[in-house]
Amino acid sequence: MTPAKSSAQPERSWTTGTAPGSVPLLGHTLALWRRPLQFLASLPAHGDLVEVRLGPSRAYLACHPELVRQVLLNPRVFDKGGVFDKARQLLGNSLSVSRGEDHRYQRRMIQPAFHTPKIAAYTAAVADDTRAAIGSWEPGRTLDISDTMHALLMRVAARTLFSTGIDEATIDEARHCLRIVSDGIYKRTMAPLGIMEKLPTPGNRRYDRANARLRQIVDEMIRERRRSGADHGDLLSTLLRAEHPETGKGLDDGEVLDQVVTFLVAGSETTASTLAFVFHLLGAHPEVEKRVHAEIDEVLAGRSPTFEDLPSLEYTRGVITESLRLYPPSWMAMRVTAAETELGGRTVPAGTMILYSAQALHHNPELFPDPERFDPERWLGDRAKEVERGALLPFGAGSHKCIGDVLALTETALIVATIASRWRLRPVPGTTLRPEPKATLEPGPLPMVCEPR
């Protein structure tokens, strides 16, 4: 490991290193494929900036929060590319994958849709949707909490986006298509040569059909809303009426379609996985669950939670934050250098892949003592102030930070409070949590038993 000075921060001595275990021709590709979470979490021990070999290519993982911030806060130098080009097959040129002026233009148009009054309005029906979803639960029933939360969040996302005009059968069909396409995008991302995706395999045909049908469902909703001209106060209405603050230009139907599909992915896949992890952790830690129940009972006094209750649910929010630390939805991402630059004291050529990983940051014992322990009190009082800036990265940072982060946290807290006020969920004995790193970090099947409170 070699220390090197950074011109950007002359007072700091960065350490650089190389990931161990590289094999001829493949480099570290097998390690990333077979055990990506463990591999990434091991790399901060080798330096602040760690060289990784991806086949014949040289990439770098930024392991220190300050280096990650340098990458995320300078999009002109550290540009979106690589895996983001693959994601465009699903997300088009939407906010999550667009670049430069395109991204700034879209963000300014869409940001008002995520202002606090709008979020409060979107989430007004979340508790109702949750109560309806759990209305069929019975004492002693075993359910897969992962699948249950994905079904619930797809309905919540559909209501947030469309509010009316989409029936349950179509929501279920869209959810089925979305799961196929999300999994397909991940597999294509992990096969960067782009050969397998061009073959007429059953999996590729299934992916193409699902992608086409998903976009057809959304396109039909957009066309119907354009025809009616009605403003339902939902995200779709906001997108259709969005105007650039300087030019007055709006989004065309294709641009709206890309944004809606993006919000469906982010609003259902990531939040649903987070909720499944939260309930698994509560079931595995009865002392934490008891404290959550006590807080919810005191704040709600038997009524349904509302947006205004959330600031009072401090410990519950700490549980959610700690779950996001242990199981970050966006477990790894990347940028590509647009020009030669310096990072961590290394001169990095143009076109170099720069990786950053919430998994690596969140499980680094230098940033989070005893990092594998579930400890919601990390996020309470003075302890929360001790966390190094940028060490927690569940939603990214800078101009490309997830635009829906507050909405996602709000929905998560409301759903946790609604369910936990009525039910306990117990892991089925012998169940082992095996997080699945895909396009987002997924919990896999998690059978749990319903117990009324």
Ligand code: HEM
The other form holds:
Amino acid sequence: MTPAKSSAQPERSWTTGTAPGSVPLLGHTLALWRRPLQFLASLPAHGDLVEVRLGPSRAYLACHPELVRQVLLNPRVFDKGGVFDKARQLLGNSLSVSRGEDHRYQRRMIQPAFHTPKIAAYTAAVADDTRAAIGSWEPGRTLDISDTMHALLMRVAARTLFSTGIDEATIDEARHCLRIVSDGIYKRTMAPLGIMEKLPTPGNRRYDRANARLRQIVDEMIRERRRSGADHGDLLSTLLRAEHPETGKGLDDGEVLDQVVTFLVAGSETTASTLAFVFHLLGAHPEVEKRVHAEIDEVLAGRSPTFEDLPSLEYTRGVITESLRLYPPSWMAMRVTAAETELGGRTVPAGTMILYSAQALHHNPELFPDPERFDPERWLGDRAKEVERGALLPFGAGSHKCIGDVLALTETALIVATIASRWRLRPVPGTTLRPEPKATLEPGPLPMVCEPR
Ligand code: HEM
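Here we have the form predicted alone; I need the corresponding form predicted in complex with the named molecule.
Below is the entire complex, every chain and molecule, led by the chain shown above.
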């Protein structure tokens, strides 16, 4: 590890290092491919900025929260290139992959759909939807909490963001397609050569079919809304009524479709995985579960939770934050330098890949003592103030920070409170959590047994 003096930050020295275990030709590609979570979490021990070899290319992982901030708060230099260029071909030039002026315009146009009063309105029915979804649960029944939360989230997204009246069977079909599409986008953006996905393999055909069907379902939803002309005050209406601030031009149906698919990809799997991790953690820590139940019983006294209850559900929110720390759904992201720049005391050429990883930050013992311990109290009272700025980063930062962060936290808290006020979910003995880092960090199958409270 080499100390290096930064001219941009003259007051502090950064340490830079190289990840160990590079092999000829491949560098660290295999380590990053085979055991990405462990590999990333091991890197902060080698410096504030750590060089990683990806085949012939050099990339850097920003490990110190301050360096991550420098990257995320300067999108003109640390731009959305690399995998985002590939994702743009699959998702269209939508919010999560656009850059520069395009991104600024889209963000300005869409942001009003995520203002707090809107979120309070969207989430008014989340408790009802959740109660309807758990209406068929029976004592002693085993369910896969991962799958159950994905199904619930798709219904909630259909209702909150798109106020759609489409039937349950179509929502289920869209969910099935979305998982295939999301997985396919991840594989296609990570594939180094871009050849395999063009071959007519069964997997590629499955992806093409799922993508076409998902787009057909969304397209029908858009046409229906245009036909009715109704303004439901939701995300879909915002997109359909959006106008470019200078040209006054709106989005055509194809552009609206790209945005909707992007929101489904970015918003539903991340939130569903968070919920599954939370229920897994509660099942594995009965003493924490007991405190969550006590808080919910005291605050709600038997009624359904609402947006206004969230400030009072402080411990429950601490559990959710701690789950996002341990299992950040967005486990790694990247930028590409648009020009030569300096980072952590190193001169970094234009076109260099800079990685940042919530997984690496959140499991760093320098930032979170005893990082593998599930400890919701980290987020309560004075202990929360001890956490270093930028150390907790489940939603990113800067101009590309997650637009759905408040919505995701609200939905998660409302769903946890609704379920935990009636049911306790017990892990099936012998079940081991094996998080799967894909487009989102997924919990994998998690069978749990329903017990009425
Ligand atoms: C627990 C749930 C969620 C997590 C952990 C999460 C995480 C993130 C992260 C880390 C980013 C920034 C990625 C980067 O720096 O490149 C991001 C961006 C984004 N997220 Fe989320 N997200 C969640 C839920 C949602 C929801 C509910 C929505 C919408 C309904 C959403 C929509 C988006 C969009 C559109 C972007 C791109 C924003 C931009 O570039 O301007 N996310 N998300």
